[in-house]
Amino acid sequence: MTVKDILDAIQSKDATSADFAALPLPESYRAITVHKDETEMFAGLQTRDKDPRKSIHLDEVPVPELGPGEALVAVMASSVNYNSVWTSIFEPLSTFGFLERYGRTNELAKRHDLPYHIIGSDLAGVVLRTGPGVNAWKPGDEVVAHCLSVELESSDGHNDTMLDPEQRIWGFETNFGGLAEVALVKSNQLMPKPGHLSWEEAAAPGLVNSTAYRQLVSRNGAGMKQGDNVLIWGASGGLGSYATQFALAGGANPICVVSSDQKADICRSMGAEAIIDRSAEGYKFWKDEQTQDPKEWKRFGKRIRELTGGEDIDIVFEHPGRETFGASVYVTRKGGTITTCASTSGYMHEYDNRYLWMSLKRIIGSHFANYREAWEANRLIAKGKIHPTLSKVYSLEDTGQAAYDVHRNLHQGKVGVLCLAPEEGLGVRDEEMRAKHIDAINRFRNI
């Protein structure tokens, strides 16, 4: 039995549950991996110069034994987040810690602690199997797997299950990840895939759209309300371009940070008008790698304020980290909120605590998204409500380029990869929703 075996089912017009059930597992599956005695091979670089071409492997790996409450998915695509950056680059930590520590937890979680790591935390495709304990999921559903792994026996992530002492993101804390031909995942991560969508449009929202969604729409966010001014960094990019479209379609005011005329052209396409293009007004908010400029924090704010009819912003969205989080404490407004979510810029933030203890302002961390934030995420996908941002697709042999490319910042909204799908397009089954949103749904491709 070989992968192409299960090709043929998912292609087939005909392939019934009882059909994917029946069909016997292959032995082995081809990955995208990072290697644990390859962890020192960046030493002494700088971030920048880390080149995840050379981290980055094919491999072809074993299929993982099947537990309780688990699936196996065909995986039809992926798509690339900073976090297969960070692993690909060993940074800011090795993943085998991770995977190590996963290990000791339980008999079954030594599985996820091997010499290699399947990376990947997106997918979609297809189930081949479920383990004992799974009712909601059959072999043969479409599905797409947002990247949330939790054990839920502690009380402390009933309220959410962000919460809960053993979360983990999928592929990125845990083995047997979304950029290989098969995945392993536990079926509580999975959710429709949106019929109106190919395989590889299907497989890109995933992180970045439940991610937004928390930091941004949920109460464990900003809790977004209409007419809030919203200021989004990177707003073209993987995890802004959601956050714009969730602005636009909340009612509030999105004031979108760029850094060129084509990106600044991507936010106007998805219906924002209030744009800062970051590097034709020039702001640099250090003078040196350890002095901040707040002349820079305040000509920001004057122009933030010319754009919203005088007002100041009621959210950040912040993700850039230590470049911005300065400028972005400063220019929100008294009482107002700045989420964060991540820090591509580096991990240790510097601002002046002035501007936030008196001003009453808040800082939320934001991490990822609980189970029901991940499936109103989607929902919102499905119902075409909020669209795919994906840019560019590559091939399972090119994801250290498409890697590079996001590590570089030389992409636009989400790159995707085609895994088991033998070519783009592939997957639709609602045409006539997805005729009425193609220009929406191609906005990022026609760039």
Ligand SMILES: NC(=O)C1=CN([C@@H]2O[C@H](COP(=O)(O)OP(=O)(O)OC[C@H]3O[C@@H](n4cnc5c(N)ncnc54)[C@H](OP(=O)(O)O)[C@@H]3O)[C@@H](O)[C@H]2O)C=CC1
Contents of the next structure:
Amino acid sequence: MTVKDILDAIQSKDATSADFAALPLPESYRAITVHKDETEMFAGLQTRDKDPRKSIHLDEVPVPELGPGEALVAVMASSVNYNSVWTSIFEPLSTFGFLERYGRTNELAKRHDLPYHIIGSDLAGVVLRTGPGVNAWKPGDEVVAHCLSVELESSDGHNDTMLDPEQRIWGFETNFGGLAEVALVKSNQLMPKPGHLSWEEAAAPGLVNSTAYRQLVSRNGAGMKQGDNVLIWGASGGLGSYATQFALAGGANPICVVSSDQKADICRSMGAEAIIDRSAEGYKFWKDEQTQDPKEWKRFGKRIRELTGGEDIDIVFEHPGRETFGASVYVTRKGGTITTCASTSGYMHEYDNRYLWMSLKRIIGSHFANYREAWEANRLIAKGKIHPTLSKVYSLEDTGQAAYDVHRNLHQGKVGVLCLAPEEGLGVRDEEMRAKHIDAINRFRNI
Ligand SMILES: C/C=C/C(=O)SCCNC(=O)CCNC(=O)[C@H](O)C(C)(C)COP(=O)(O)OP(=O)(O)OC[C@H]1O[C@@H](n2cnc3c(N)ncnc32)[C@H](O)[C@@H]1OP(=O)(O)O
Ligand SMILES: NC(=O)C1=CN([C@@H]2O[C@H](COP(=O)(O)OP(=O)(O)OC[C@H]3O[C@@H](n4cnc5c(N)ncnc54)[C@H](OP(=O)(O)O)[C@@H]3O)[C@@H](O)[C@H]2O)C=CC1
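Alright, leaving the form predicted alone aside, put up the form predicted in complex with the named molecule.
Zooming out: every chain and molecule, the one shown earlier first.
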């Protein structure tokens, strides 16, 4: 039995759940990995010069043992997230430390502590096997998976599963991720694949869409409301392209920050009107490595007021971090919210606290999404309210190049990866709904 037989079953129109259940599992499969004995390979290099093409490997690996409450999924497509970039450059720390720590928690978790890390935190595919105790899913189900892995044994996480002390991001802090032909997930990560999307389109939104949903829309994040002015950094990027859609769909007013004409055009085509090209306008929030320039914060704030008719920002959707955080705090209105989920340009932030406390602003830390938020974010995709922002699609072999593109900010929206899917465009089950949304689905393609 090989993965080829699995693919044949998926592509045959008449394979039943029983047929999938009867398929023997392959012994091994192809997976994108980083290697534990290479974690020092970029020592001494600047972040920018660490090249994911050198650390990312395509290996043949054994199929992991399936545990209770888990599922093995045949992965048709996945996508590149920035967390895979972090893993591949071993920053801010090597993810093997996470696997070792997880491995120490119990016998079954030991499976994750291996000399290779199979990365990737998105997938669209077909359930192959479910472990004991799984009733909601069966072999043959077409699914996407969100990336929240929790144990739920502590009451800390019972109200909001992101607060579980054993909260991990699948494919980043666990092994057996989605950039592979087969993946191992907890069955409660599974959600129905939206029928109007191809495999690669369905695999694109998961992580970033759920994160943007919690960070911006959910009451656990900024709790955006109609009419809010929302400043969105990287508005055509992975997170930003969903934040922009949520702002527009929710009756808010996105102020989109991008770094090129082309990206400005993409934001316009999504329906945004207020756009700031940070490259063309040349903002330099830092005079040097240690000193910020409040005059530049003010120039940025003035530009925002021009675009909003004199209003300031209700919510900043933050993720660039050190480079922009001082400006983000400054341009927020009295009582407004800065919600942050990342620090791409550096995690030691500096801002003038007088502008925070005197103007009663709030900073909210946000990370991925709880089970329910991830489900609701996927539901919005399935209903055609929010659309994938897939631009380019790579083969599994070229994942290193795909991660390089994301690391060097050469991409738009989301970058997809075909795993078992032999070509793009497969897996669509609802052509009628697709036809209704085809322009929005293709908005980011091949640009
Ligand atoms: C969905 C996608 C998301 C993304 O893309 S996010 C971007 C990518 N992710 C990242 O960049 C994050 C990577 N992760 C990290 O950098 C680290 O992961 C953290 C900095 C978040 C945490 O580091 P750690 O080493 O796990 O935590 P500690 O708190 O520094 O060390 C743990 C030890 O410190 C003890 N401790 C914790 N809190 C306290 C306290 N308040 N007072 C005293 N001790 C404390 C613990 O118990 C434990 O101890 P013991 O090592 O002995 O087990
Ligand atoms: N905590 C969580 O749950 C999550 C955290 N993340 C983290 O969020 C960050 C962004 O992820 P994602 O959106 O997928 O990445 P992308 O690279 O797809 O998009 C980020 C965008 O931010 C803009 N940007 C990058 N650097 C700067 C800078 N120095 N100043 C201003 N703008 C900048 C760029 O847009 P432009 O050049 O057009 O301005 C870029 O396109 C990553 O660090 C990632 O790890 C992501 C998802 C979930």
